[in-house]
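Coming up is one lone chain in structure tokens, specifically the form predicted alone.
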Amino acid sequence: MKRAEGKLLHRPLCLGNWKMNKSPQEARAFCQELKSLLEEAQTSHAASAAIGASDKTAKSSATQPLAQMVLLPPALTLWAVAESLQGTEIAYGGQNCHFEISGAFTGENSPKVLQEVGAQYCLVGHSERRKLFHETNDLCAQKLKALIELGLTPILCVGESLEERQSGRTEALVLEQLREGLKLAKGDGRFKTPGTQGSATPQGQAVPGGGFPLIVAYEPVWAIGTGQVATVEQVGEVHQLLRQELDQLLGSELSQNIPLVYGGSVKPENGAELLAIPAVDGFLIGGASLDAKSFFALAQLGF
């Protein structure tokens, strides 16, 4: 796919981590919620592309208005979250997984259980997990090694905090982040992606995106359930820079087909404005992605 005006020509993301948040059942409910939109979405969609249009016309219209959703729920949640989604295009994936498929890893996810259950993305190194629980860019290199190895598409974070921003170190922090994320995964300046292409779920659903080895979510650490917001310039600023740099770790042509999301008290407020920044590819979503209205709102921005 190329890329137009700084935007890739698919869909743009919009993944929902719900974080420590919602059980079971109320992420059933959630998912009906959101099940509901969507096809009411869809409905209107198909009505108002029937006027004056041809009835394959219309259907065809109709099939995509919105962003590609995902929805990110705490592992004992994950179960609930694929069954209600099942046979929807709306996909799934983990927060968290260890690198290695089994072993006496007490307390740890992975990443084979998560692809079995039909999950096609996973976070790494989010700005919780490298401040909470310690984790180290070396950590995060083998996470995703070991997601791309297996099909799955690793959401690779990268971030500043207030401090770090303060004292001109954004550039160095994030290029440093994105550098080690990616230093295990790549071979002769490419991917290792057995898998990605042309996948599908246990369910025969193409993979959202199928074929993408990566994504990058920008989220500035001082932003996130702050209410904050980056300004458009330093979002567009970070993502550029993060543009470029993949270009040279990885190639124009691979680099190209790599979104960059950003992450930081995204809202519906606010989505517009970021979206429309040249770079930006979509969103990674908290507070906002624990209401189905909310979430639906930012996944319907562009349309």
Given for the second form:
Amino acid sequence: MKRAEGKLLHRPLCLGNWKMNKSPQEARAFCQELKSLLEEAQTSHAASAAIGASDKTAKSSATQPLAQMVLLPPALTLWAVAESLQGTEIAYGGQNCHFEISGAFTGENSPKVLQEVGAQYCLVGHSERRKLFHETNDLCAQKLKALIELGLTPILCVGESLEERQSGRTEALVLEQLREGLKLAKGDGRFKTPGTQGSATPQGQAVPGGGFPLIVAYEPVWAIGTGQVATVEQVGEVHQLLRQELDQLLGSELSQNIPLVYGGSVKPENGAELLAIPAVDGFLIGGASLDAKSFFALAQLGF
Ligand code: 13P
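Just the form predicted alone so far, so send over the form predicted together with ligand 13P.
Complete assembly follows, chain above in first position.
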């Protein structure tokens, strides 16, 4: 994957973090609606491509380009999502996992089980986990390493609180979260672009949508669930900083395969502006990912 104008030459990513929302039944209904929206969009795109094709100058594709969609449901809902998304291009993953494969860790979820259910991604160090469940950078580093060893793509979340921003500590904080999160995986030979062969649905089919060694999500804590989106300048600045640090830490060859996504009150209304920022390769969406129409509208942006 090469970079152009600060962006990855990959379709944008649309990651939906459902947090502690949606039962298996609700998730099935969501996936059904999302699949219908996808089908409708493909049908109408194919119809307009056919009209375009009769015009000799038109060069249209029969498939509408969309962002790579990834759903991140709560653990108990994951299996229902896995089954519902069978045979689609939509990938899925976990919101959290332990760093050990198995053992006496009551209440925890094994990354190996995530893999077995066909997950290709897992969030690491979401600000809610850092703040409410006291997750440290050290713990994040262990989880990130465990995921990489299994060939899953960690989505490492970084971001500052309002107080940290106001006291001018944003830069130092996000860089520390990035460096510390990567410290155990960096230099590991397995930390490279993984193939998709390691992932399979419960029915054993390969799942599309993987292939990143890592995703980094910048989520300013003060923008999460508040309706207050970071400005284009604020997002641009931090993303550029993260990109430079990734280049330095991992080398540009590996870094250029690592998407940087923004999260914090992303909605269909503000998505286009955010996606236009250089070095923004997609979104990590909370509230707006709970509604299939909003989530799908965001996946259609950027094309
Ligand atoms: P909102 O989109 O609801 O602000 O949540 C962002 C988030 O925390 C995604 O991980």
